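A single chain, nothing else alongside it, follows as C-alpha coordinates in the form predicted alone.
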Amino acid sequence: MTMSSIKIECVLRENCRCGESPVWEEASKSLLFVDIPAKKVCRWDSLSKQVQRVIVDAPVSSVALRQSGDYVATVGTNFCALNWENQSTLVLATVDKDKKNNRFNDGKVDPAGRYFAGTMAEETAPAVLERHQGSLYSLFPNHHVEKYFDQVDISNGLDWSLDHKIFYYIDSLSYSVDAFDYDLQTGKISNRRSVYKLEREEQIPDGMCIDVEGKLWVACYNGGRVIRLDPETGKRLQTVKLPVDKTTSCCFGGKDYSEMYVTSARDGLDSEDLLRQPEAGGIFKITGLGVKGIPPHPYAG
(Lines of atoms letter the chains of each structure in order from A and count residues from 1; the text may use other names and numbers.)
(Lines give C-alpha, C1' and ligand atoms only; values in the text may rest on other atoms or scores of the structure.)
(Ligands and ions follow the chains in the order given, each with its own letter.)
Protein backbone atom coordinates (compact mmCIF):
# COMPACT_ATOMS: atom_id res chain seq x y z
CA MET A 1 0.00 0.00 0.00
CA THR A 2 1.62 3.25 -1.08
CA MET A 3 1.71 6.16 1.29
CA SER A 4 -0.04 8.42 -1.24
CA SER A 5 -3.30 6.46 -0.97
CA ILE A 6 -3.78 7.68 2.60
CA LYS A 7 -6.58 10.22 2.87
CA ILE A 8 -7.14 12.49 5.88
CA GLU A 9 -10.32 14.48 6.34
CA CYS A 10 -11.81 16.49 9.17
CA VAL A 11 -15.22 14.83 9.54
CA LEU A 12 -16.35 17.02 12.43
CA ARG A 13 -15.23 20.53 13.31
CA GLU A 14 -16.18 20.27 16.95
CA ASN A 15 -13.60 22.82 18.18
CA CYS A 16 -12.80 20.61 21.16
CA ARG A 17 -10.74 22.32 23.81
CA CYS A 18 -9.23 18.90 24.41
CA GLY A 19 -10.84 16.09 22.42
CA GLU A 20 -9.94 12.61 23.69
CA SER A 21 -10.91 8.95 24.01
CA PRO A 22 -12.41 8.14 20.59
CA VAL A 23 -14.39 4.86 20.69
CA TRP A 24 -16.29 3.29 17.81
CA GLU A 25 -19.77 1.98 18.58
CA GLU A 26 -20.64 -0.50 15.84
CA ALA A 27 -24.31 -0.84 16.86
CA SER A 28 -25.04 2.83 16.12
CA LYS A 29 -22.22 3.33 13.57
CA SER A 30 -21.12 6.20 15.77
CA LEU A 31 -17.92 7.62 17.18
CA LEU A 32 -17.94 8.49 20.87
CA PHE A 33 -15.39 10.92 22.24
CA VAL A 34 -14.98 13.44 25.05
CA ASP A 35 -13.92 17.07 25.40
CA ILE A 36 -12.21 17.01 28.79
CA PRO A 37 -12.36 20.62 30.07
CA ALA A 38 -15.69 21.28 28.34
CA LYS A 39 -17.13 18.37 30.42
CA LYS A 40 -18.74 16.95 27.28
CA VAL A 41 -19.31 13.41 26.02
CA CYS A 42 -20.14 13.45 22.32
CA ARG A 43 -21.58 10.88 19.95
CA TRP A 44 -21.13 11.52 16.23
CA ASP A 45 -23.36 9.45 13.96
CA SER A 46 -21.28 8.58 10.88
CA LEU A 47 -24.41 8.07 8.75
CA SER A 48 -26.46 11.17 9.61
CA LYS A 49 -23.35 13.23 10.53
CA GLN A 50 -25.31 14.53 13.54
CA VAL A 51 -23.71 14.99 16.97
CA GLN A 52 -25.36 14.44 20.32
CA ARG A 53 -23.70 15.84 23.42
CA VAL A 54 -24.10 15.13 27.12
CA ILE A 55 -22.67 17.64 29.61
CA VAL A 56 -21.46 16.22 32.93
CA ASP A 57 -20.48 18.00 36.14
CA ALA A 58 -16.68 17.62 36.05
CA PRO A 59 -13.90 17.13 33.48
CA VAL A 60 -14.68 13.91 31.57
CA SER A 61 -11.55 12.19 30.30
CA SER A 62 -12.63 8.87 28.80
CA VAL A 63 -15.73 7.01 27.70
CA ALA A 64 -16.26 3.31 27.01
CA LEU A 65 -19.01 0.95 25.92
CA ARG A 66 -20.92 -1.05 28.53
CA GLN A 67 -22.06 -4.63 27.99
CA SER A 68 -25.49 -3.98 29.50
CA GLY A 69 -26.00 -1.00 27.17
CA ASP A 70 -25.14 2.67 27.51
CA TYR A 71 -21.67 3.70 28.58
CA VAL A 72 -19.15 4.17 31.36
CA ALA A 73 -16.95 7.24 31.71
CA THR A 74 -14.24 8.69 33.92
CA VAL A 75 -15.52 11.99 35.34
CA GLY A 76 -13.34 13.95 37.76
CA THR A 77 -11.94 11.19 39.99
CA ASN A 78 -15.01 8.98 39.56
CA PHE A 79 -15.69 5.91 37.50
CA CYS A 80 -19.28 6.55 36.36
CA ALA A 81 -22.12 4.85 34.54
CA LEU A 82 -23.50 7.15 31.85
CA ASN A 83 -27.17 6.94 30.90
CA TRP A 84 -27.47 8.52 27.46
CA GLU A 85 -31.26 8.82 27.34
CA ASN A 86 -31.70 10.86 30.49
CA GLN A 87 -28.18 12.37 30.33
CA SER A 88 -27.33 11.30 33.86
CA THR A 89 -24.25 9.83 35.50
CA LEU A 90 -24.08 7.45 38.44
CA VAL A 91 -20.86 7.11 40.44
CA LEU A 92 -19.60 3.51 40.55
CA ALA A 93 -16.34 4.21 42.41
CA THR A 94 -14.07 7.10 43.43
CA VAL A 95 -10.24 7.24 43.53
CA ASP A 96 -7.54 9.65 44.76
CA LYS A 97 -9.76 10.97 47.57
CA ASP A 98 -6.67 12.41 49.28
CA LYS A 99 -5.70 14.40 46.16
CA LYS A 100 -8.22 17.17 45.65
CA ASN A 101 -6.39 18.57 42.61
CA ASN A 102 -6.39 15.28 40.66
CA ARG A 103 -8.59 14.06 37.83
CA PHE A 104 -8.75 10.97 35.68
CA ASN A 105 -7.17 11.02 32.23
CA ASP A 106 -7.26 8.34 29.53
CA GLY A 107 -9.11 5.04 30.06
CA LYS A 108 -9.94 1.84 28.16
CA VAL A 109 -11.59 -1.51 28.82
CA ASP A 110 -9.47 -4.67 28.82
CA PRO A 111 -10.47 -7.91 27.01
CA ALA A 112 -12.02 -9.27 30.24
CA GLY A 113 -14.25 -6.22 30.70
CA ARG A 114 -12.29 -4.28 33.34
CA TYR A 115 -12.14 -0.50 32.90
CA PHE A 116 -8.56 0.73 33.23
CA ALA A 117 -7.90 4.44 33.75
CA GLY A 118 -5.21 6.56 35.31
CA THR A 119 -5.08 9.92 37.04
CA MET A 120 -2.98 13.10 36.97
CA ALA A 121 -2.85 16.49 38.66
CA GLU A 122 -5.04 19.13 37.00
CA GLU A 123 -2.92 21.15 34.56
CA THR A 124 -2.13 24.84 35.03
CA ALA A 125 -1.43 24.96 31.26
CA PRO A 126 -1.35 22.14 28.68
CA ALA A 127 1.20 19.54 29.91
CA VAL A 128 2.20 21.82 32.82
CA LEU A 129 1.28 20.28 36.17
CA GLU A 130 2.50 19.01 39.52
CA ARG A 131 4.53 15.88 38.78
CA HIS A 132 4.11 12.32 40.11
CA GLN A 133 0.59 12.85 41.48
CA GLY A 134 -1.20 10.24 39.38
CA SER A 135 -1.87 6.51 39.65
CA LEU A 136 -3.20 3.73 37.44
CA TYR A 137 -6.43 1.96 38.43
CA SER A 138 -8.94 -0.48 37.10
CA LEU A 139 -12.62 -0.88 37.85
CA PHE A 140 -13.52 -4.57 37.93
CA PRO A 141 -16.97 -5.74 36.78
CA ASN A 142 -18.03 -6.07 40.45
CA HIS A 143 -17.08 -2.35 40.96
CA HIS A 144 -14.00 -3.25 43.03
CA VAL A 145 -11.12 -0.85 42.23
CA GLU A 146 -7.55 -2.08 41.92
CA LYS A 147 -4.61 0.33 42.16
CA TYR A 148 -1.53 -0.75 40.23
CA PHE A 149 1.10 1.92 40.80
CA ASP A 150 1.49 5.63 41.57
CA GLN A 151 4.09 8.33 40.80
CA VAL A 152 2.46 8.88 37.39
CA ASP A 153 2.75 12.28 35.66
CA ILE A 154 0.09 12.13 32.92
CA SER A 155 -1.60 8.74 32.69
CA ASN A 156 -2.35 8.24 29.03
CA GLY A 157 -2.75 5.75 26.15
CA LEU A 158 -3.34 2.09 26.91
CA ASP A 159 -4.14 -1.16 25.10
CA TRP A 160 -3.53 -4.90 25.18
CA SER A 161 -1.67 -7.23 22.84
CA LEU A 162 -3.74 -9.49 20.58
CA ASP A 163 -2.95 -12.55 22.73
CA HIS A 164 -3.86 -10.50 25.86
CA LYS A 165 -0.49 -11.30 27.47
CA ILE A 166 0.94 -7.77 27.30
CA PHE A 167 -0.47 -4.47 28.55
CA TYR A 168 0.82 -1.35 26.81
CA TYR A 169 0.80 1.97 28.63
CA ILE A 170 1.93 5.57 28.24
CA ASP A 171 2.87 7.99 31.00
CA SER A 172 3.22 11.03 28.71
CA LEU A 173 6.08 12.89 30.37
CA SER A 174 8.29 9.79 30.32
CA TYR A 175 8.23 10.12 26.49
CA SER A 176 8.00 6.34 26.37
CA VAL A 177 5.59 3.59 25.39
CA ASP A 178 5.85 0.89 28.06
CA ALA A 179 4.85 -2.75 28.21
CA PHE A 180 3.91 -4.98 31.15
CA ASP A 181 3.28 -8.71 31.36
CA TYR A 182 -0.47 -9.12 31.71
CA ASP A 183 -2.57 -11.78 33.39
CA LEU A 184 -6.04 -11.62 31.87
CA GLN A 185 -7.57 -13.89 34.54
CA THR A 186 -6.57 -11.69 37.50
CA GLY A 187 -5.94 -8.34 35.79
CA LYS A 188 -2.45 -8.25 37.34
CA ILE A 189 0.47 -6.51 35.64
CA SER A 190 4.23 -6.96 36.15
CA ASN A 191 7.68 -6.53 34.62
CA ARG A 192 7.47 -2.96 33.29
CA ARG A 193 9.77 -2.11 30.38
CA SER A 194 10.00 0.52 27.64
CA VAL A 195 9.28 -0.63 24.08
CA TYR A 196 9.63 2.73 22.32
CA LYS A 197 11.19 6.09 23.19
CA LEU A 198 9.78 9.07 21.33
CA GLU A 199 12.04 11.21 19.17
CA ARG A 200 12.20 14.94 19.68
CA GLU A 201 9.96 15.92 16.74
CA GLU A 202 7.37 13.33 17.80
CA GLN A 203 6.84 15.37 20.96
CA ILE A 204 4.51 13.99 23.67
CA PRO A 205 2.95 10.49 23.44
CA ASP A 206 -0.78 10.66 24.13
CA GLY A 207 -3.57 8.21 23.21
CA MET A 208 -2.89 4.81 21.67
CA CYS A 209 -4.54 1.85 19.96
CA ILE A 210 -3.55 -1.49 18.47
CA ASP A 211 -4.17 -2.91 14.98
CA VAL A 212 -4.88 -6.47 13.79
CA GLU A 213 -1.16 -7.01 13.14
CA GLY A 214 -0.35 -6.25 16.78
CA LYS A 215 1.31 -2.95 15.97
CA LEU A 216 0.66 0.16 18.10
CA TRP A 217 -0.58 3.52 16.87
CA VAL A 218 0.27 6.50 19.07
CA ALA A 219 -1.11 10.04 18.74
CA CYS A 220 1.67 12.58 19.32
CA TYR A 221 0.50 15.69 21.20
CA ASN A 222 2.23 18.82 19.79
CA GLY A 223 3.67 16.52 17.10
CA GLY A 224 0.70 16.70 14.73
CA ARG A 225 0.92 13.04 13.84
CA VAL A 226 0.11 9.45 14.62
CA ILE A 227 2.95 6.97 14.49
CA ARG A 228 2.84 3.20 14.01
CA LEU A 229 5.25 1.20 16.17
CA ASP A 230 6.38 -2.39 16.32
CA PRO A 231 6.46 -3.10 20.07
CA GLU A 232 8.63 -6.19 19.52
CA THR A 233 11.46 -4.46 17.66
CA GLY A 234 10.99 -0.98 19.11
CA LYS A 235 11.01 0.45 15.60
CA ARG A 236 8.73 3.10 14.13
CA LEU A 237 7.10 1.72 10.98
CA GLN A 238 5.06 4.68 9.76
CA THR A 239 4.24 8.34 10.40
CA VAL A 240 0.96 9.93 9.35
CA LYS A 241 0.95 13.73 9.67
CA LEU A 242 -2.27 15.63 10.35
CA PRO A 243 -3.15 19.28 9.64
CA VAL A 244 -3.28 20.10 13.37
CA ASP A 245 -0.52 20.07 16.02
CA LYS A 246 -2.36 18.80 19.07
CA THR A 247 -3.34 15.28 18.02
CA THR A 248 -4.52 13.58 21.20
CA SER A 249 -5.80 10.04 20.57
CA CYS A 250 -6.77 7.51 17.93
CA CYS A 251 -8.99 4.49 17.40
CA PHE A 252 -10.11 2.28 14.55
CA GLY A 253 -13.72 2.26 13.43
CA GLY A 254 -15.95 2.53 10.42
CA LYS A 255 -16.33 -0.24 7.85
CA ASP A 256 -14.64 -3.40 9.21
CA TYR A 257 -12.59 -1.17 11.52
CA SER A 258 -10.55 -0.10 8.48
CA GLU A 259 -10.74 3.64 9.20
CA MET A 260 -8.83 5.50 11.89
CA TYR A 261 -10.38 8.33 13.88
CA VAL A 262 -8.12 10.91 15.53
CA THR A 263 -9.13 13.49 18.15
CA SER A 264 -7.38 16.83 18.65
CA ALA A 265 -7.22 19.87 20.93
CA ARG A 266 -7.38 23.67 20.72
CA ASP A 267 -6.34 24.60 24.26
CA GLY A 268 -2.83 26.04 24.30
CA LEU A 269 -3.00 27.40 20.75
CA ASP A 270 -2.85 31.18 20.25
CA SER A 271 -4.80 33.11 17.59
CA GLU A 272 -1.94 32.80 15.11
CA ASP A 273 -1.82 29.01 15.59
CA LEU A 274 -5.59 28.81 15.08
CA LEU A 275 -5.39 30.75 11.81
CA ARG A 276 -2.79 28.24 10.61
CA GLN A 277 -4.84 25.22 11.75
CA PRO A 278 -8.53 26.15 11.68
CA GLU A 279 -9.54 22.49 12.15
CA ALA A 280 -7.79 22.26 15.53
CA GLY A 281 -10.09 20.54 18.01
CA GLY A 282 -11.75 18.62 15.18
CA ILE A 283 -12.24 14.90 14.62
CA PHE A 284 -10.25 13.44 11.74
CA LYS A 285 -10.80 10.29 9.70
CA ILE A 286 -7.85 8.55 8.06
CA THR A 287 -8.56 6.05 5.29
CA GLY A 288 -6.20 3.97 3.16
CA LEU A 289 -3.91 2.86 5.99
CA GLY A 290 -4.12 -0.70 4.66
CA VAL A 291 -4.56 -2.20 8.12
CA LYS A 292 -7.60 -2.73 10.32
CA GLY A 293 -8.20 -2.35 14.03
CA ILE A 294 -10.11 -4.46 16.51
CA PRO A 295 -13.49 -3.65 18.12
CA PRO A 296 -13.40 -2.02 21.56
CA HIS A 297 -14.19 -4.20 24.58
CA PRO A 298 -17.27 -3.30 26.62
CA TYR A 299 -17.15 -2.86 30.40
CA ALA A 300 -18.63 -6.04 31.91
CA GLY A 301 -20.12 -4.50 35.07
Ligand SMILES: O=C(O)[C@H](O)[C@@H](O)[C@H](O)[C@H](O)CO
Second form
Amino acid sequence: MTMSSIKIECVLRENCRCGESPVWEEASKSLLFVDIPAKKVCRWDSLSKQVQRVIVDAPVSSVALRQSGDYVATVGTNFCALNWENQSTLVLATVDKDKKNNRFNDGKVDPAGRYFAGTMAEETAPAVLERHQGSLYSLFPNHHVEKYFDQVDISNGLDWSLDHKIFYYIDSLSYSVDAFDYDLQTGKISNRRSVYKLEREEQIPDGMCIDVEGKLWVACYNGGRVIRLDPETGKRLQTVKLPVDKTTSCCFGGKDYSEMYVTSARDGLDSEDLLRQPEAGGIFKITGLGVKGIPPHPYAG
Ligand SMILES: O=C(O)[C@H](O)[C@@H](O)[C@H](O)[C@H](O)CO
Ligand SMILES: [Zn+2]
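Counterpart to the form predicted alone, namely the form predicted together with this ligand:
Starting with the chain above, the whole complex follows.
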Protein backbone atom coordinates (compact mmCIF):
# COMPACT_ATOMS: atom_id res chain seq x y z
CA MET A 1 0.00 0.00 0.00
CA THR A 2 2.25 2.80 1.25
CA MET A 3 5.43 2.87 -0.84
CA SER A 4 8.54 3.87 1.06
CA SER A 5 9.61 6.27 -1.69
CA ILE A 6 8.09 9.39 -0.18
CA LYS A 7 10.16 12.48 -0.89
CA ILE A 8 9.65 15.90 0.70
CA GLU A 9 11.19 18.98 -0.80
CA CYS A 10 10.88 22.68 -0.04
CA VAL A 11 10.22 24.02 -3.54
CA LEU A 12 9.87 27.67 -2.52
CA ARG A 13 11.31 29.47 0.49
CA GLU A 14 8.71 32.22 0.55
CA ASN A 15 8.98 32.95 4.30
CA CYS A 16 5.21 33.17 4.56
CA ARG A 17 3.97 34.56 7.86
CA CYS A 18 0.95 32.31 7.38
CA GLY A 19 0.88 30.45 4.07
CA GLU A 20 -2.52 28.95 3.30
CA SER A 21 -5.00 27.85 0.63
CA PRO A 22 -2.77 26.02 -1.86
CA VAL A 23 -4.63 25.48 -5.17
CA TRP A 24 -3.24 23.83 -8.30
CA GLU A 25 -4.00 25.60 -11.58
CA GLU A 26 -3.50 23.04 -14.32
CA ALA A 27 -3.72 25.55 -17.19
CA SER A 28 -0.58 27.35 -16.00
CA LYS A 29 0.98 24.39 -14.15
CA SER A 30 1.13 26.72 -11.18
CA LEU A 31 0.39 26.64 -7.49
CA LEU A 32 -1.65 29.51 -6.08
CA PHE A 33 -1.55 30.23 -2.36
CA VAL A 34 -1.95 33.12 0.05
CA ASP A 35 0.02 34.61 2.93
CA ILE A 36 -2.83 35.80 5.13
CA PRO A 37 -1.33 38.61 7.29
CA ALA A 38 1.01 39.70 4.49
CA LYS A 39 -2.15 40.37 2.39
CA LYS A 40 -0.48 38.52 -0.47
CA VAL A 41 -1.67 36.12 -3.15
CA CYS A 42 1.14 34.20 -4.86
CA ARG A 43 1.33 32.16 -8.04
CA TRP A 44 4.32 29.83 -8.31
CA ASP A 45 5.03 28.52 -11.81
CA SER A 46 6.22 24.92 -11.38
CA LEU A 47 8.00 24.97 -14.74
CA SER A 48 9.91 28.26 -14.53
CA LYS A 49 9.99 28.25 -10.67
CA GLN A 50 9.11 31.95 -10.81
CA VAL A 51 6.63 33.55 -8.40
CA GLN A 52 4.20 36.35 -9.11
CA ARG A 53 2.69 38.21 -6.17
CA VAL A 54 -0.38 40.41 -5.82
CA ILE A 55 -0.81 42.52 -2.70
CA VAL A 56 -4.39 43.25 -1.63
CA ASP A 57 -5.77 45.73 0.90
CA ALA A 58 -6.68 43.37 3.78
CA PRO A 59 -5.76 39.90 5.07
CA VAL A 60 -6.40 37.39 2.27
CA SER A 61 -7.28 33.95 3.62
CA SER A 62 -8.13 31.87 0.56
CA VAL A 63 -7.98 31.93 -3.22
CA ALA A 64 -9.87 29.84 -5.79
CA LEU A 65 -10.13 29.43 -9.54
CA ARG A 66 -12.93 31.14 -11.44
CA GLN A 67 -14.74 29.56 -14.39
CA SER A 68 -14.77 32.79 -16.40
CA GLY A 69 -11.01 33.14 -15.93
CA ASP A 70 -8.90 34.72 -13.19
CA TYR A 71 -9.64 34.03 -9.53
CA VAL A 72 -11.82 34.71 -6.52
CA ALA A 73 -10.45 35.30 -3.03
CA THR A 74 -11.64 35.97 0.50
CA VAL A 75 -10.20 39.32 1.60
CA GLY A 76 -11.05 40.70 5.05
CA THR A 77 -14.76 39.89 5.32
CA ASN A 78 -15.32 40.16 1.56
CA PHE A 79 -15.78 37.59 -1.14
CA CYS A 80 -13.84 39.21 -4.01
CA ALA A 81 -13.06 38.75 -7.66
CA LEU A 82 -9.32 38.99 -8.29
CA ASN A 83 -8.01 40.35 -11.58
CA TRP A 84 -4.45 39.08 -11.82
CA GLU A 85 -3.30 41.24 -14.72
CA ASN A 86 -4.56 44.49 -13.14
CA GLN A 87 -3.70 43.32 -9.60
CA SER A 88 -7.15 44.53 -8.55
CA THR A 89 -9.99 43.15 -6.45
CA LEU A 90 -13.72 43.72 -6.78
CA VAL A 91 -16.06 43.03 -3.86
CA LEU A 92 -18.78 40.50 -4.72
CA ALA A 93 -20.32 40.22 -1.24
CA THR A 94 -19.57 41.11 2.40
CA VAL A 95 -20.27 39.06 5.56
CA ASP A 96 -20.10 39.68 9.33
CA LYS A 97 -20.78 43.41 8.93
CA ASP A 98 -21.58 43.64 12.66
CA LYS A 99 -18.27 42.00 13.66
CA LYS A 100 -15.49 44.49 13.02
CA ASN A 101 -12.75 42.25 14.44
CA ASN A 102 -13.61 39.33 12.14
CA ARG A 103 -12.01 38.16 8.94
CA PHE A 104 -12.51 35.25 6.59
CA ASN A 105 -10.29 32.20 6.99
CA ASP A 106 -10.04 29.06 4.80
CA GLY A 107 -12.25 28.68 1.71
CA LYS A 108 -12.85 26.24 -1.17
CA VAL A 109 -15.26 25.86 -4.09
CA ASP A 110 -17.82 23.03 -4.04
CA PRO A 111 -18.42 20.69 -7.02
CA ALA A 112 -21.33 22.94 -8.16
CA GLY A 113 -19.20 26.08 -8.22
CA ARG A 114 -20.23 27.68 -4.90
CA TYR A 115 -17.41 29.33 -2.93
CA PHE A 116 -17.49 28.16 0.71
CA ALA A 117 -15.54 30.08 3.37
CA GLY A 118 -15.79 30.65 7.08
CA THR A 119 -14.83 33.50 9.38
CA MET A 120 -13.04 33.93 12.70
CA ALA A 121 -12.07 36.71 15.10
CA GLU A 122 -8.64 38.18 14.30
CA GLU A 123 -5.94 36.47 16.34
CA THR A 124 -3.75 38.28 18.89
CA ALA A 125 -1.29 35.36 18.59
CA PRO A 126 -1.57 32.06 16.71
CA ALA A 127 -4.73 30.27 17.94
CA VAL A 128 -5.36 33.04 20.52
CA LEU A 129 -8.61 34.87 19.78
CA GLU A 130 -12.09 35.68 21.02
CA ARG A 131 -14.04 32.42 20.76
CA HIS A 132 -17.28 31.59 18.92
CA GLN A 133 -17.17 34.69 16.67
CA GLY A 134 -17.00 32.90 13.31
CA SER A 135 -19.59 31.56 10.88
CA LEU A 136 -19.60 29.43 7.74
CA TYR A 137 -20.86 30.91 4.47
CA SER A 138 -21.00 30.21 0.78
CA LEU A 139 -21.15 32.52 -2.21
CA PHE A 140 -23.51 31.15 -4.86
CA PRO A 141 -22.79 31.73 -8.56
CA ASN A 142 -25.45 34.48 -8.54
CA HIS A 143 -23.53 36.23 -5.69
CA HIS A 144 -26.20 35.31 -3.12
CA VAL A 145 -24.58 34.51 0.27
CA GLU A 146 -25.84 31.59 2.32
CA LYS A 147 -25.03 31.42 6.05
CA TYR A 148 -24.89 27.88 7.47
CA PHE A 149 -24.03 28.24 11.17
CA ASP A 150 -22.28 30.48 13.68
CA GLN A 151 -20.34 29.85 16.93
CA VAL A 152 -17.19 28.91 15.00
CA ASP A 153 -13.75 29.45 16.59
CA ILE A 154 -11.32 29.06 13.66
CA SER A 155 -13.08 28.08 10.44
CA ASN A 156 -10.69 25.87 8.50
CA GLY A 157 -10.30 22.84 6.20
CA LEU A 158 -13.15 21.93 3.93
CA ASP A 159 -13.82 19.50 1.09
CA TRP A 160 -16.51 17.25 -0.38
CA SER A 161 -16.77 13.48 -0.76
CA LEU A 162 -16.23 12.04 -4.22
CA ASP A 163 -19.98 11.33 -4.61
CA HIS A 164 -20.71 14.92 -3.43
CA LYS A 165 -23.01 13.62 -0.67
CA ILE A 166 -20.79 14.60 2.28
CA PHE A 167 -19.23 17.93 3.25
CA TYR A 168 -16.14 17.68 5.50
CA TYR A 169 -15.27 20.59 7.74
CA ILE A 170 -12.80 21.59 10.46
CA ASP A 171 -13.31 24.12 13.25
CA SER A 172 -9.70 24.01 14.46
CA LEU A 173 -10.25 24.51 18.17
CA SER A 174 -12.71 21.60 18.29
CA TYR A 175 -9.75 19.32 17.42
CA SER A 176 -12.19 17.38 15.27
CA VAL A 177 -12.78 16.66 11.60
CA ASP A 178 -16.53 16.82 11.06
CA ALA A 179 -18.88 15.61 8.34
CA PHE A 180 -22.30 16.82 7.19
CA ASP A 181 -24.75 15.33 4.73
CA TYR A 182 -24.51 17.47 1.59
CA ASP A 183 -27.16 18.31 -0.98
CA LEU A 184 -25.28 19.40 -4.08
CA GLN A 185 -28.47 20.61 -5.77
CA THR A 186 -29.34 23.14 -3.05
CA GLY A 187 -25.98 23.59 -1.30
CA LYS A 188 -27.60 22.69 2.04
CA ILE A 189 -25.83 20.82 4.84
CA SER A 190 -27.29 18.76 7.69
CA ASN A 191 -26.56 16.07 10.30
CA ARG A 192 -23.20 17.24 11.69
CA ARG A 193 -21.02 14.54 13.25
CA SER A 194 -17.32 14.00 14.05
CA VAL A 195 -15.35 11.56 11.90
CA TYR A 196 -11.95 11.97 13.58
CA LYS A 197 -10.63 13.47 16.82
CA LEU A 198 -7.02 14.59 16.70
CA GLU A 199 -4.52 13.00 19.06
CA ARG A 200 -2.50 15.28 21.32
CA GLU A 201 0.74 15.14 19.28
CA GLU A 202 -1.19 15.90 16.10
CA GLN A 203 -1.96 19.33 17.57
CA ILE A 204 -4.38 21.63 15.70
CA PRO A 205 -6.24 20.53 12.54
CA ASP A 206 -5.97 23.19 9.83
CA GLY A 207 -6.35 22.83 6.02
CA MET A 208 -7.69 19.66 4.39
CA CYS A 209 -8.14 17.96 1.03
CA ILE A 210 -9.57 14.69 -0.28
CA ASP A 211 -7.81 12.10 -2.48
CA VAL A 212 -9.16 9.85 -5.26
CA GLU A 213 -9.78 7.07 -2.74
CA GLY A 214 -12.06 9.35 -0.71
CA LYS A 215 -9.57 9.62 2.15
CA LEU A 216 -8.91 12.96 3.87
CA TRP A 217 -5.53 14.67 4.21
CA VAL A 218 -5.29 17.14 7.10
CA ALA A 219 -2.42 19.55 7.72
CA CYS A 220 -1.64 19.71 11.44
CA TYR A 221 -0.68 23.18 12.70
CA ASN A 222 2.13 22.86 15.28
CA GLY A 223 2.16 19.14 14.46
CA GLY A 224 4.62 19.36 11.54
CA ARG A 225 2.74 16.74 9.55
CA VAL A 226 -0.09 15.85 7.24
CA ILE A 227 -2.25 12.91 8.22
CA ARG A 228 -4.41 10.70 6.03
CA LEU A 229 -7.76 9.73 7.51
CA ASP A 230 -10.46 7.25 6.58
CA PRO A 231 -13.68 9.15 7.28
CA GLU A 232 -15.68 5.91 7.16
CA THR A 233 -13.80 4.05 9.90
CA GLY A 234 -12.52 7.10 11.79
CA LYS A 235 -8.98 5.69 11.63
CA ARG A 236 -5.75 7.44 10.75
CA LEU A 237 -4.12 5.60 7.86
CA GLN A 238 -0.84 7.47 7.46
CA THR A 239 1.34 10.22 8.91
CA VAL A 240 3.81 12.20 6.80
CA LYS A 241 6.13 14.43 8.81
CA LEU A 242 7.57 17.66 7.43
CA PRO A 243 10.67 19.62 8.50
CA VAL A 244 8.58 22.54 9.84
CA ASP A 245 6.11 22.61 12.76
CA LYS A 246 3.49 24.99 11.41
CA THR A 247 2.07 23.03 8.50
CA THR A 248 -1.13 24.84 7.55
CA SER A 249 -2.81 23.33 4.48
CA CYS A 250 -2.42 20.85 1.63
CA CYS A 251 -3.63 20.16 -1.91
CA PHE A 252 -2.78 17.82 -4.73
CA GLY A 253 -1.22 19.11 -7.93
CA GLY A 254 1.45 18.43 -10.51
CA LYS A 255 1.25 15.63 -13.08
CA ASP A 256 -2.21 14.06 -12.85
CA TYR A 257 -2.51 15.52 -9.32
CA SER A 258 0.04 12.96 -8.11
CA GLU A 259 2.03 15.41 -5.97
CA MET A 260 0.98 17.03 -2.72
CA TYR A 261 1.74 20.66 -1.93
CA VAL A 262 1.84 21.84 1.68
CA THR A 263 1.88 25.44 2.93
CA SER A 264 3.44 26.54 6.23
CA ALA A 265 3.79 29.49 8.59
CA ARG A 266 6.56 31.43 10.36
CA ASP A 267 4.44 33.56 12.72
CA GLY A 268 4.61 32.25 16.27
CA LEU A 269 8.10 30.76 15.92
CA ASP A 270 10.89 32.32 17.99
CA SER A 271 14.44 32.88 16.68
CA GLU A 272 15.59 29.54 18.11
CA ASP A 273 12.74 27.68 16.36
CA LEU A 274 13.61 29.47 13.13
CA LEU A 275 17.24 28.34 13.32
CA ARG A 276 16.04 24.73 13.58
CA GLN A 277 13.45 25.12 10.80
CA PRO A 278 14.80 27.67 8.34
CA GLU A 279 12.28 26.60 5.69
CA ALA A 280 9.31 27.61 7.88
CA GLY A 281 6.89 29.62 5.77
CA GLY A 282 7.93 27.74 2.65
CA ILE A 283 6.00 25.62 0.17
CA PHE A 284 6.68 21.88 0.30
CA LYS A 285 6.16 19.25 -2.38
CA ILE A 286 5.58 15.63 -1.37
CA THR A 287 6.04 12.96 -4.03
CA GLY A 288 5.73 9.18 -3.88
CA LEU A 289 2.53 9.13 -1.84
CA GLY A 290 1.07 6.57 -4.25
CA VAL A 291 -2.34 8.24 -4.32
CA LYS A 292 -3.64 11.10 -6.44
CA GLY A 293 -5.92 14.05 -5.79
CA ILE A 294 -8.73 15.60 -7.78
CA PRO A 295 -8.74 18.92 -9.68
CA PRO A 296 -10.07 21.97 -7.79
CA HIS A 297 -13.54 23.20 -8.75
CA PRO A 298 -13.75 26.71 -10.21
CA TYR A 299 -16.20 29.31 -8.88
CA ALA A 300 -19.11 29.39 -11.32
CA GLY A 301 -20.13 33.05 -10.88
O1 LIG B 1 -4.60 29.91 8.65
C2 LIG B 1 -5.41 29.64 9.51
O3 LIG B 1 -6.17 28.73 9.46
C4 LIG B 1 -5.42 30.58 10.67
O5 LIG B 1 -5.67 31.83 10.11
C6 LIG B 1 -4.06 30.56 11.31
O7 LIG B 1 -3.90 31.63 12.15
C8 LIG B 1 -3.66 29.29 11.98
O9 LIG B 1 -3.83 28.22 11.14
C10 LIG B 1 -4.26 29.05 13.33
O11 LIG B 1 -3.71 29.92 14.26
C12 LIG B 1 -4.10 27.66 13.84
O13 LIG B 1 -5.22 27.24 14.45
ZN1 LIG C 1 -6.15 27.30 7.87
